[in-house]
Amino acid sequence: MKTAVAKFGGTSLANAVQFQKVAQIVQADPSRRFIVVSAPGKRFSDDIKVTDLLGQCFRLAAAGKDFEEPLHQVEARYREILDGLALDFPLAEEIDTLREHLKGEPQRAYVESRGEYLSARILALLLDYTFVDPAWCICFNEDGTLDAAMTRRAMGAALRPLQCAVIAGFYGADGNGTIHTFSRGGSDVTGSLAACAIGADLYENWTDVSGLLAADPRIVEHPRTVEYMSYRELRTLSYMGASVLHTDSVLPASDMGIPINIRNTNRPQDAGTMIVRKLPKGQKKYPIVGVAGRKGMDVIQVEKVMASDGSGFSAIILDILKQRQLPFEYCLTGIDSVTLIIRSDLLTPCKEDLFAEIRQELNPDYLGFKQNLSLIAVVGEKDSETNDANVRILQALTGAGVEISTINQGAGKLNLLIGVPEEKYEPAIRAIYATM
């Protein structure tokens, strides 16, 4: 029998009605044997996510202030869910355990992980599935990094003997039992790790949209849903702002070739988007599959005559960034120049010191700086020499009056990174989408 891992996000578990929808989806397909869950998300636009309420509890407790109000809101959210599902669950005991932790020396990761923990306990009770605490099998090092090899072995050992299970997402523990969490949206990573650990045939990621859209619907009106996309394309678009799936969740599944299906909990009849290594035969290839972007970038340009003449000029610049632990989005090199794209929020605090160090170490002929850049990623199939997608994109941007500040093209399939002024970001997205 085929085995699927199904992960349900916060909007899928926002209230009792959503829990019931999840139960119906799981019970509709016996292959959905392993379920990963997030903490309850927003019930309406002005609502507060449970994880955010737990974060408030931690900050107040850590500051020695009264945390009872947000803790009461957390308890009320789960009480509403339990009453709606008519389940008998020891919620008061769980909240008391959390309260006692908050009164001592609270740990942020432990407190913020309790949303997923309680969601998984409740859904396991509703489905009559085994509850699996990821503190048993998602293995972190003491420095908070994931031990992927140990996690795969531990998860396999924990899950394979079980017929069906519900696993809390988002967190794990190190060898001392200290809880660690992934970054926000990390339940996606838990789902991918579980799928790999058991060698699943499919990893389903259930959210509030019917698949991945080819562009941001806040910018482009009614963008099409992408039927198929490669792991690489999804990773690029996720990193650049297409927030349907956590970027780090793509790699484990892609390493084992496990397809990812992005589905809509509120419209389970929709096929959604399939993320695969290679398009099935007969599927239409789109020269441009999707476009996404991020604002808040700065450009540093360093020029020096004969910079590429065996002097290690580029290596010195990259070493300066490494020593400062300052990541860059991408680096362009020319005969006499190096151009770096760096997030503004990371660069601003150290800009003056960084420039002083570059001048001291490299004595450049020119050191330029430009603010307020947006970075746009365009991905696609580009499967023939006659494909003119690149040309159409550049022509569309020119026609829309969008200045191209930087451009970088990957080899092989269509993979463009285009820098444009922030004030032209939305016109640029619309112009690119119009060429699809």
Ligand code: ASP
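Numbering follows the first chain given and starts at 1. Take the two forms, find the largest set of C-alpha atoms that superpose within 1.5 Å, and that set is the rigid core. All figures in this text were calculated on a predicted structure; none of them were measured in a lab. First, how it differs from the form predicted together with this ligand.
After superposition on the rigid core, displacement of the C-alpha of A92 between the two forms stays below 2 Å.
Once the cores line up, the CA of K370 ends up 2 angstroms or more apart between the two forms. Once the rigid core is overlaid between the two forms, V402 counts among the residues whose Cα shifts by 2 Å or more.
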The other form holds:
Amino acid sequence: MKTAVAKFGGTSLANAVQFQKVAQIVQADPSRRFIVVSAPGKRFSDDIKVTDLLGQCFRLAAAGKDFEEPLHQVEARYREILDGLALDFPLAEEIDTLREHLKGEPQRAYVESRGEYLSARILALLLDYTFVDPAWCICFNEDGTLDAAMTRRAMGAALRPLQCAVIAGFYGADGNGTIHTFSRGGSDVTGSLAACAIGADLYENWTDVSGLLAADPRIVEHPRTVEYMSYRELRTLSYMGASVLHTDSVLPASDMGIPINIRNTNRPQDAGTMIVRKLPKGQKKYPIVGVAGRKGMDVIQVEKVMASDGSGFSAIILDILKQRQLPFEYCLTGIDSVTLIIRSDLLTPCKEDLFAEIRQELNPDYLGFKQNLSLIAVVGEKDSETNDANVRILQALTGAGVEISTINQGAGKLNLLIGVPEEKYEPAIRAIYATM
Ligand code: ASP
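Since the one above is the form predicted on its own, can you give the form predicted together with this ligand too?
Time for the whole complex; same chain goes first.
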């Protein structure tokens, strides 16, 4: 029998009705043996996520202030869920345990992890699955980084003997038993690690959208849902802001070649987006899978005659950035010039010092600086149509009156990066989408 790990996000578990939908989805397919859960998320747009309420409890407690109000709200969220599901669960005792912890020397990660812990215990009771506490099998180092090798062994050992289990997402523990969490949205990472540890056939990620959209719906009206995309395409699009999955969750699954299926808990009939290493045979291939971008970029241009004479001009510039731990979005080298695109929020605080260092080290003929650029990534695995796609994109941008400030395409992929002035960002995205 096939085995799937199914992870359900915060909106999928926001109230009793959502818990019921999750139970129906799990029970509809016996391959869904290992379930990973988030804490209850928002029920409506102004609502507060349980993890944020727990964060408030921690901050108040750590400052020696009264934390009863947010703690009461946490209890009320779970009470509503338990009453709606008619489950008998020792909620008052669990809340008391948390209260006692908060009265002592509270630990942020422990407090914030209780949302996932309670969700998992309640869903395990509802499904009659075994509850797995990740404090036993998601192994962190004391500095808060993940010990991936140890986690794989411990998770495999914990899950393999079980027929069905619910695992709390988002946290784990170090060798001393101290709780650590991933960054926000980290239950996706737990799901991916669980899928790898048991060698699952599929990692389902259930959320509140029916997959990844080919463009930002705030800019393009009703963009199409991507049916299939590769791990690499997903990484690029999520880096550029089109995020449905925590970025750290993609690598473990892609290393093992486990397909990730993004699904919608509120529309389980939708097939969602399948993220795979290779498109299955016969599947329609779009030359452009998606388009995404980011505003707030600056451009630095360094020019010097004979820069490309092998004296390491570009290497020196990149070394200066490395010493300063200043990441760049991309670097384009020409015959006598180097162009760098850097996020403005990172560059602004050190711009003057950086320019002084470049002048001192390289004595350039020209050092140029431009602000307010946006960077657009057009993503798609290369195929015979790629050149045609590039031509259509450039024609569309010109036709929409968008000035192309920079353009960069690596060999082997259509991963085209285009810099356009910020005020032309939205028309540029729309023009590119229209060619897809
Ligand atoms: N509950 C955590 C958050 O709100 C983790 C997660 O949902 O994955 O970020």
